[in-house]
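There is one chain below, alone, in structure tokens, taken in the form predicted on its own.
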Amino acid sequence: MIALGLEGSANKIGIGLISHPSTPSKPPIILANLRHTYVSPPGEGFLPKDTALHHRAWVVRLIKQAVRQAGVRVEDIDVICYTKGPGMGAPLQSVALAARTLALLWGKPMVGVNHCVGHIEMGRSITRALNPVVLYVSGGNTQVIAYSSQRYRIFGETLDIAIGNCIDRFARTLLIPNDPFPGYNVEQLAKHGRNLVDLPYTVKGMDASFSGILAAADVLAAGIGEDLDEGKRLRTEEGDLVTREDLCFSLQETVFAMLVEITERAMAHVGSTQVLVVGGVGSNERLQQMMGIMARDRGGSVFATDERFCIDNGIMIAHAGLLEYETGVVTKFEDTSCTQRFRTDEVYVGWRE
């Protein structure tokens, strides 16, 4: 069976394209990924208004690259899958709006899938983790999840802003290029910072709180400035000066030590000794390698993808999509809205025992 999958729930259009064999123990096999990201100034976010009208302006082009690359028919495309939330609601309506044409245009049948449904099967399908308890980290969202009785159960998540967005508003702060995406720009600073800076460490329980960690570390960067007086400037205690580089380093650090220990915490708890990462966030070598050191200590490991597959693309929307079009899930038309609020824990995943 063939799913076309559009997403669209943030700054980037998916469009995928992918297949499942009819033997189940067979990989599906992925017939084209093709994405574009909406890229704002420096110093800036992506308004909802503008994510869309970028949206609108490349999904059919989109589809029609998806499509041929793929060597596929319209005939042979089985159901349209789509992104029903979470995420931006202007995005996301361009979206769905897209996916409704097609299913009508193509007489197709649609499936709305939750947005981090499909990141964890993408990550699953492609790493071959077993049962893994799961990071979800991204610009909207930030969980540790495992699965049990037909759901995705969320151990513990955010209390305020998602770490992505933590992330990519101080990058924001220090005007680090949107290009190709903030989060890899202040990964890329943290690998030559050598000063930690103590910042404020937020951890209730299974949850973790950013809003403070950005407001601390937003107040250090005003203190980093080259045109400032000596005198003025932000130094550590040993009298050096803290850079940018310093700076993304000690938030990276310390944000990614939450995460390594609310992720423990579920290992613990459900006698798993795999994790999963997923989501924008996930594609960081630093946070991999810092969350691999804790699982090797456990005995386990620890299951990542690049880029491809991390970041937000419509191949994960049309395996999740396909996965419930197997079970008999279809989406009506009259339902096929989205919304901006789709926790994980609404989801049946009928097709895992």
Given for the second form:
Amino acid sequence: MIALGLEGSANKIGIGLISHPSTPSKPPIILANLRHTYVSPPGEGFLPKDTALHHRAWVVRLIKQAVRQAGVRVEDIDVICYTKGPGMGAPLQSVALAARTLALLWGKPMVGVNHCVGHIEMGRSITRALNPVVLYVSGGNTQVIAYSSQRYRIFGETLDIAIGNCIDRFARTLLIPNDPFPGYNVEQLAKHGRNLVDLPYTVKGMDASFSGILAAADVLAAGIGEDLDEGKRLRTEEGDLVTREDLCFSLQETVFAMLVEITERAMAHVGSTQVLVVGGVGSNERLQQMMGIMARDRGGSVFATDERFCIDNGIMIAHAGLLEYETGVVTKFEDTSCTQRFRTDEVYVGWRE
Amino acid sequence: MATPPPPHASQPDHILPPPFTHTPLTVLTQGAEALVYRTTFLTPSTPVALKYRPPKPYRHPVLDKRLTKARLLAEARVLVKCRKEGVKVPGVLGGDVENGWLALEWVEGRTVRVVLDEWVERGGENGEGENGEGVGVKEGEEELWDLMRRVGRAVARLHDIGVCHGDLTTTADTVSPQSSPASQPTGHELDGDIIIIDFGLATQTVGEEERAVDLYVLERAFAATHPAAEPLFREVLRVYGESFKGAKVVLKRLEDVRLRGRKRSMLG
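Now show me the form predicted together with the partner chain; what you just gave was the form predicted on its own.
Let us now look at the entire complex, which starts with that chain.
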């Protein structure tokens, strides 16, 4: 069976075509996986209105190109899957509208997909991790998830802003470019950081908080400008000037340590040794490395995917939607709306044991 | 050491800091943070629970030191405060914040979890011979109800002095048969003080939210033992509600916490 997936919950529009072979043991075949990102200027975030405009401008082009690249006929497509939520309202709406139009035009059934479940299922499929604890980290979400009786249950999560949002906004303060994405540029700068600056570290059980770190990092950032007096600039205990690189390094070391800690606590709680990292921040190599060390000490291992699959994409929506479609679930046309609030544990996972 | 040891494929053996290097110790429990060992401290006849927070190799060493130190101190301070205020907790016998260990008084006894599990098992047996031995069953039950009241009072005392446990489960409450002078060697095995242990996630706060979450976590732990434990927990709450000023507000807040299941709905 073949599914077309449309994703547009944030600043990326993704179109994917996936085929599930009739024998379930065979891995799914990725026929096309296209994405276009709306990049805002340095110092600015992406606004819902402009992002929706971007998605509307690209959606038809990308679908045409994806279908051509996949080499399938419209008749071959069984179902159209789209992101129902969570995400930003305006971008979600514009993509849901495109999905509905296609479904009517081609006479296809639809499946509305939870964005988080899409990430989890894609990660599981690519890495072949059987029953891992999942750390889902992106610009809009920070959750520690484990599967139990037909639900992806949230064990821990952010108490305020998402980890990716924290990094993105920090990058904005330092005027770090948003191209290809702010987290990538922070990661590159952090590689040259040497000094660890003190930042708040807020973990409560399996939950974490990032807003205080952002506020503290913003205050520190005001003390490193090169136009400041030598005497007024921020220094380490050894007297070295604190650099942009040091701040990026300190931010990463602190927030990633928090993520690894809450993940480890969840693993100890459910007795699992496997961990799967999904979501855009999951492409960070330092996070993967830290998670790997933790998992190794617990006698397990970490699973991660590269940017094609961990950054928002259409293929994960197609994949998760098709899994649901194969259990006989179809979203009725009058229910093909979208929602900004859609928790991971609201989805009935009928396709797993 | 001339050559570094080869990396272990599975769990590494932690090398304990002095003065615990002389004899190999076996781990009693391993949480996400700390390893707990049983050993002796100060004198060979003083048994202690040694709580060791090994360095986390994934963390930056400076951050790791800072966190271990802060958490160990927080835990020790909470325990000392409880002791001062007369709440039954293990006493702190020693510690080293730099090397990450805390030696705590050894608590004899069974956890409430074990007591409940045994009650569930016994309940199955008694169900058949209920008619003949009705009195005996009730007597056992009365002991259990009394235990619940003491659990409620112990948690209330803890909250009253401004401490929230942070991870209050049925394994965090221990019934200590020895410290109660009234206890008899036979029959009344559920007598004894409730001693609360494992303060690794405790905070000093009088916030009703934190208190309510404490109760909620305990409620979930009761429910996980057996569905029949629900009325028992109601008794815990009833006594809790009568035990200190402000407890009523916490019980009200608990209803909110129950509805949202500890987590609030995500915004965006």
